[in-house]
Each structure stands twice: as structure tokens, then as C-alpha cells.
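A single chain comes next, written as C-alpha cells; it is the form predicted on its own.
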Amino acid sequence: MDVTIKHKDVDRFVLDLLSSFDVIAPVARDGRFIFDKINSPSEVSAQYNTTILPPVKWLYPDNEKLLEFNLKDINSMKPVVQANKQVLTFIHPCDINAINIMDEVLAEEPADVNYLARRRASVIIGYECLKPCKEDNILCFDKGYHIAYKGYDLFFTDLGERYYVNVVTDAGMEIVNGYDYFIRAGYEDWLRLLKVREDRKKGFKKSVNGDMEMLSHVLKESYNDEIWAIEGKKCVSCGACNIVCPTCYCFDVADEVCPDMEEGSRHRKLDGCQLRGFCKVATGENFRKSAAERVRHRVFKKEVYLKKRFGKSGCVGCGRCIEHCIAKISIVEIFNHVMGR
């Protein structure tokens, strides 16, 4: 049973949910958006282009403690796994789609278990994009990305003076069960819906020349291609392409000890490929030493290898990646090179 809810309401909504759940949900700051922990429905910003980093983030922390120790008694070390009960909401298609991606891969054996605790006490309410975000430097319409088809347990498209939410989860429908300002949809919102959905057709844009299903083989074809040289040499390895990736997951463990030299804990740091040590061994090799091999490696990762392993790309096309790169260095200018040859 999907539902409606006058915009005038949301704000109960968001209300209500902080009587149960931490809210993680779009905030402005100095002109930018993140994703924070609201206390207020007033801090809410839901027309929000694209965050600095993405949602994943608050299923996927960097500094994240994974178990406690004690030196003086290794059999007492014990994992540590936290994962309170709460809501991110208004997520873009694209940041959904990046969280199944990372749902697939965690749960991988041997599974992520601090990541799918972290899920599985989280709510995900989505938002329809009926526009793009950005006008250039992003490329989820290319991939299809643009639209999500599940992770979310309600998800919200704006018709105008009201949402109309699709209710998935049964989570979401105890949610949504709970509050009386939601209204069973009818047959004219869902002739709304359809016609929002048909107008959002028209705002897309491919970014990408060429066949995207090719892209994996064209890419394998371009592997000594001179553009990774030419990328390479803009590249200064500082790693803002894998910070702000709502993808990316290689990581390191840093154990840290008290100053008592007793107690101690173990972290997990993210890591990124693009830094010039992440591919330095125990015995002192790096095999990949040069910025025009990280550059590729992060290319083939999304593209091709994600890919071959799951079947689908491992970019959503949200181009914080683009947007942040300091040496302006861009995927869709990459795509378009290699499609181009």
C-alpha cells in the first residue's frame, strides 16, 4: 500500500522520527551539503544537489572500532559492533544504488559484520531525482543510476504539493502505519506519479558518447592507452576521488594502546588506491608505483572488475569524484576518450 503526505506534514514527519531513530538526513553548511545527524526538522535540507561525501558514510565510518584488547590477556579480546537504529533519509537514487553495491560486496564472505549490523538497524528513505543534480560532470543517466529499484524502505517523489511515498519494507509500512498524516494514494496520484516521471525524462542527458554497455570492453581495449599517462601526470595522489566515492571500500587496521600499556583497540582507516603507499609491500616493493597505474587500477576497478564480479558497474555516476578532484582530473572525460578510439 503506497501512501501521500502533504509537504506541510513532512516536518511532523521528521519529528516523529527523532522520537525513535537517529536521523541522518541533507543539511546545508557554508553553502555546501552534507549528510549529518539532525536534531531538528528545521536543519532538513531536501532540495539538495550532491553531498561532499556520501550517505555510505554513516554505514560505513572511517575510524570504525572493530574489537577491544588486552595485552596482558589476549583470550579477553572481544569484537565490538555498533549499530544503533536509524534513519537516512531523503537519498538520491544514485546513493541508494551505491549502497546496494556495497551491500553486495560486504556481505561477501567473509562478511563485513560491523557493516551489516550497522544496515540492517538502518532505514532508508529515498528521494526521486526528477531532475539532475548538476548540469555537467555527472553521469548516472548513463548507467541507469539515476533510478533506484530497491534498497530503500520508502521512497519519496515530490508531485507538487504533496510526495507520494512507495512503501517497500515492512519497516517502512510500520512507519508510515504509525502516523495519521499519511493518506492511503489513489488513482489520481498515481497518474501524478506517472506524469512526474515521464516529464523527469526529458531533464536527463547522456554525458557519456557511445554504448555504455561496451564501456568494460572498450576499456580492457584501451589498456595501454596513452591516457592514463596524461592522467597520470595531472594526478597528485592525494586520494579525494576514493575519499568522497560512495563505493569505495579498501581500508587499513591501526590497533591503538592505552598509555597504561594494557588496554587497547583496534580501528579500521579507510585507505584509497590513489595513495602512492597503498600498494607498498612488507619488503619494500610497490606494484603500482606510478599515479598512471593508480589512476587506471581505480578506472578498471569500477568498470571492469566490479563488474565482472557482480555484473554491474561499480560507479553510480554521482561525480563527486569530478567535483573534487583538485587536478581536474574526470571520469566522463576518460569514458569519452576510450569510447572515442
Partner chain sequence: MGEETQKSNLVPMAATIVGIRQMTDKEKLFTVRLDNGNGFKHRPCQFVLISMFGIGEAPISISSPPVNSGNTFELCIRSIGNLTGAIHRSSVNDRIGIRGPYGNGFPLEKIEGKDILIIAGGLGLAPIRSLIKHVLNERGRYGRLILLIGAKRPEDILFKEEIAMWEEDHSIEMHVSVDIAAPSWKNHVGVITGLFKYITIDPLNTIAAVVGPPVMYRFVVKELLAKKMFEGNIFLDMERRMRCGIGKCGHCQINGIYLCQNGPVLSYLEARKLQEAL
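Now show the form predicted in complex with its partner chain, given that the preceding structure was the form predicted on its own.
Just this one chain is shown here; partners and other molecules are left out.
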């Protein structure tokens, strides 16, 4: 059963969510948008373009405590799995698709228990994109990731003065059943939804010339292309693309010790395959020495290796890596280059 909610009731809805969940929402900050834990409905910016960091960071934080221990007694070692009940609200389809990819990658045995616990404790409310976040440097439409077919409990589509709410899961149903401002959607609402979705098609355009289904094959043929050396020369190996990517999950493990030198904890911290030392071993050998190899690895990991393993591209086309690259390296340009070979 789908429902609708009037725009003016959304603040009340957010307020009601706040009474039982941590609410993570898009928030305007210094002219940009981020996902943050909010305290009041007034902080929410439902009309936002791509956030700096993706919402998946609330499921897979950059610094996650795995273990607590006392240096004097290792029997005190205690695993930490933090999973607050939280709602991630107004999530764009590209980011939902990224979460779907993370779900598959991290549930593969041996599974990532910490991620899965957070994931199970999270409700996801999607928010339909009726126009692209920006003109170029995004690939969501090319990849079909501007639409999400699963991975959310509720999904909001703006119909003008009201939202159409697609109720998908029991958790989503429980939420809408709890509040009387959700009204059962009728035939009119549904027709309107179809119209809005039909109109949406005009707004999106492709960024890459060529058949995206062929991209993975074309890249494999381009392993020794000159593009990697060219982009590698530009790359400063800062790892910004890794940090902002909604499907980058590589990590490092490190311990922290309190100043009392007794209590300590072990943390999983995001690492990046673009950083110089990522593949360096203790004896000094570096198995991916050049920036060219590292740039190629990032592109191949998303488009070739993840695709082979899970049957879908690991790049959702959000464009964050392009926007945040200080060397102006663009996967759109790389894809267009290899497709044009």
C-alpha cells in the first residue's frame, strides 16, 4: 500500500522520526550539502545536490571501533559492534545503489559483521531525482543508477504540493502506519507519479559516448592504453577520490591507546588505493608503485573486478571523485577515451 504526504506535513514527520530514531539527513553547510545527524526538521534540505560525502558513511564510518582492550589483561578484550537505530532520509538513487553494492560486497563471506549490524538497524528513505544534480561530470543516467529498484524502506517522489511514498518493507509500513498525515495513495496520485517520471526523462542526458554494457570489456582491452600514464602524471595520489566514493570500502586496522597506557581500542579506518603506500610491504617492495598503476586499479576495481564478481558496475556515477579531484582527473573522460579507441 503506497501513501502520500503533503509537503507541509514533512516537518511533522521528521519530528516524529526524531522521537524514535537517530535521523540522518541532507543539511546545507557552507554552500554545500552533507549528511548529518539532525536535531530539528528545520535543518533538513530535501532539495539538495550531491553531498560532499555519501550517506553510506553512516553505515561504514571512516573510523570504526572494532575492539576494546586493556593492555594489562588481554582477556578483557571486548568486540564492539555499534548499531544505533537510525533513519537515513532523502537518499538519492545513486547513493541507494551504492549501498546495495556495499551490501553485496560486505555480506560476502567472511562477512563484515559491523557493517551488517548497522545496516539492519537502519531505515532508508529514498528520494527520487527528477532532474540531474548537475549538468555534466555525472554518470548516473549512463549507468541506469539514477533509478533505484531496491535498497530502501520508503521512497519519496515529489508530485508538487505532496510526495508520493512507495512503501516497500515492513519497517517502512510500520512507520507510515504510525502517523495519520500519511494518506493512502489513490489512482490520481499514481497517474501523477507516472507523469512526473515521464517528464523526468527529458532532464537526463548521457555523459559517455557508447554502449555502457561494453565498458567493462573495452577497459580490459585498454589495460596497456596510454591513458593510464597520462592520468597518472596528473594524479597527486591524495586519495580524495577514495574518500568521497560511495563504494570505496578498503580499510586499514590500527590501535589507539589512552594516555594512561592501559585502556586501548582497535579501529578500522578507511584506506585508499590511490595512496602511495597502499601496496607497500614491510620489506620495502611496493606492488603498485606508479600513480598510473594506481589510477588504473581504481577504475578497474569499479568497472571490471566488481562487475565480474557481482555482475554490476561498482561505480554509481555520482561524480564525487571528479568534483573533488584537485588534479582534474575525470572517469567520464577516461571512459570516453577508452570507448573512442
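Please read these numbers as outputs of a predicted model, since none were measured by experiment. Numbering follows the first chain given and starts at 1. Rigid core (definition): largest C-alpha set, two forms, superposition within 1.5 Å.
- Relative to the superposed rigid core, N224 undergoes a CA displacement smaller than 2 Å between these two forms.
- K202 is not among the residues whose C-alpha shifts by 2 Å or more between these two forms once the rigid core is aligned; its shift stays under 2 Å.
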